[in-house]
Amino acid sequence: MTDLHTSIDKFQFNNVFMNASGVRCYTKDELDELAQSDAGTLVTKSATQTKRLGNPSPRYAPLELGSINSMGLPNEGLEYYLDYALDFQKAHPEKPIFLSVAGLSMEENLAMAHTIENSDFNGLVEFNLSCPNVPGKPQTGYDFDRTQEVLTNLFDFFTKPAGVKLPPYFDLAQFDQMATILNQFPLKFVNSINSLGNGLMIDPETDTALIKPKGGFGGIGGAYAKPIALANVRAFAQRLDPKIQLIGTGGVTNGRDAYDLILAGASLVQVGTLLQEEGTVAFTRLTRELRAVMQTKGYNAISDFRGQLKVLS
């Protein structure tokens, strides 16, 4: 039997798959469903300090090869998800959980980090620097000086295992610059990528944008994102300190997609659009398909091929 066990820092997972934050993780019931699925772990909805309703609907639409969304960070607030995570770790001490936060300002990020630092939470914290769908709020991850400032202030006091979620980058110089910044901090993981920001799709019947917020602009996910996700995971795997592991997110529709992200360097694989469309049963299919690919290739464990992408000579 092929082994899908993986790890990040001291945390062990019996399966490489997990949800992408924002998908089927808004309520405690949704989080419980993830916990009971074949996923190896789960992440909470990216939280702001207080509850947000998010953008007006329609704010999500399926596409031929993925999805477009402009959710606007709807969430129940940090206290709701922190309470859930604390209860979860008591009930499932053997199963680590990720707590995601996405402050809309430096001050909000620091305040939430202090709250988590002073709590009994002992899982992994994801600082989301890449939400592309809040009107009027730029993505921190595209401002390198701001990213440096945020991380400097965070790790001045934050001591719990943490990582960052990043937007997609498209230039090799951007990978170089961001990796130089990230390597300065005691990060345990980097999650790459968030959706492809500010795409636009049109309803051919009505000639209107498919979604309402921001005049129809929204993040693109699903198969459209796979080549960009692979490139970002690969680029950071080549540039980051080996102590910083990668979570690959974007474009997973089958087991081979997950295999490719691991081959590029990912230790965990997040599922977004597919999970939204199929529900948690998707993890069962993906697990079966990934095992089948590994068996065909003659691999028994994730470590046998993680980061082993070949290039043409």
Second form
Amino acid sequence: MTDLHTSIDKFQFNNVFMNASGVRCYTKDELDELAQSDAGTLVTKSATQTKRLGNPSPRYAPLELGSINSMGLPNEGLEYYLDYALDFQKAHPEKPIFLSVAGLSMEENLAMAHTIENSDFNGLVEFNLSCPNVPGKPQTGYDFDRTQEVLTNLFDFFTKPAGVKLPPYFDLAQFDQMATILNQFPLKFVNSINSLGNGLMIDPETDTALIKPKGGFGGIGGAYAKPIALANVRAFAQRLDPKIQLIGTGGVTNGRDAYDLILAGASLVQVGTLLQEEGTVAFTRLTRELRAVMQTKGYNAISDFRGQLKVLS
Ligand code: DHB
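Form predicted on its own done, so how does the form predicted in complex with 3,4-dihydroxybenzoic acid look?
To see the whole picture, the full complex is given below, headed by that same chain.
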């Protein structure tokens, strides 16, 4: 039987698939459903220090080839997700999970990091530097000096296994600059990519933007994101210290999409729009389809083909 086992640092997972933060991970019930699905692990909704209601609705819309969203960081607050994670790790010591954190300022990120550092949490922390949807708050990941500053202050005291979630980049100089910054820090992973920020879609019946916040601007996910996600994972795999592993996120609608992200260098594959649209049964189908591709190619394990993308010479 083909084996979808994978690992990040010392953490072991029996399947490469997991949710992308934000999707079906807002409440404890949703998190429990992810935990009971075929996903290898899960990540909680990006947390702020205190509960937020987020942007006005409609704030998510499915599109022909994906989705648009401007949720605005609705979440129950760090304590809720940290409590969940602490209970979860007691009940499932064999299934490490990810806690996602997205402060609206460096101070808020550092305060949440202190809380996690001082807690019994023993999983992985994803510091989200790429939320595109809070009015007036630019994405940290597009400000290289700010990213350097945040990570410097963070790793001054933070010792738990952690990574960052990045926005998509579109120029090779950006990959070079960001990788140079990331390589200075004891990151266990980089998760690439968040949604394609600030797209716009229009309802042809009414000539109106599909979603309400920010005049209709929102993050684009789904099939639209696939080539950008592949390029970002590949570009970072080529530039990051091999100790920093890649989580590939973006454009997964079938097993071959996941296979491609793994070829580009991903050790885990996150599913966003598809999971939102299909629910956790998506993991069952993706698992079956990825296994089928691997069998066709003669691979028994993820490590047989991870990062093995071929290019034309
Ligand atoms: C939200 C969207 C994101 O892409 C993200 O990384 C964090 C939060 C949101 O709108 O809630």
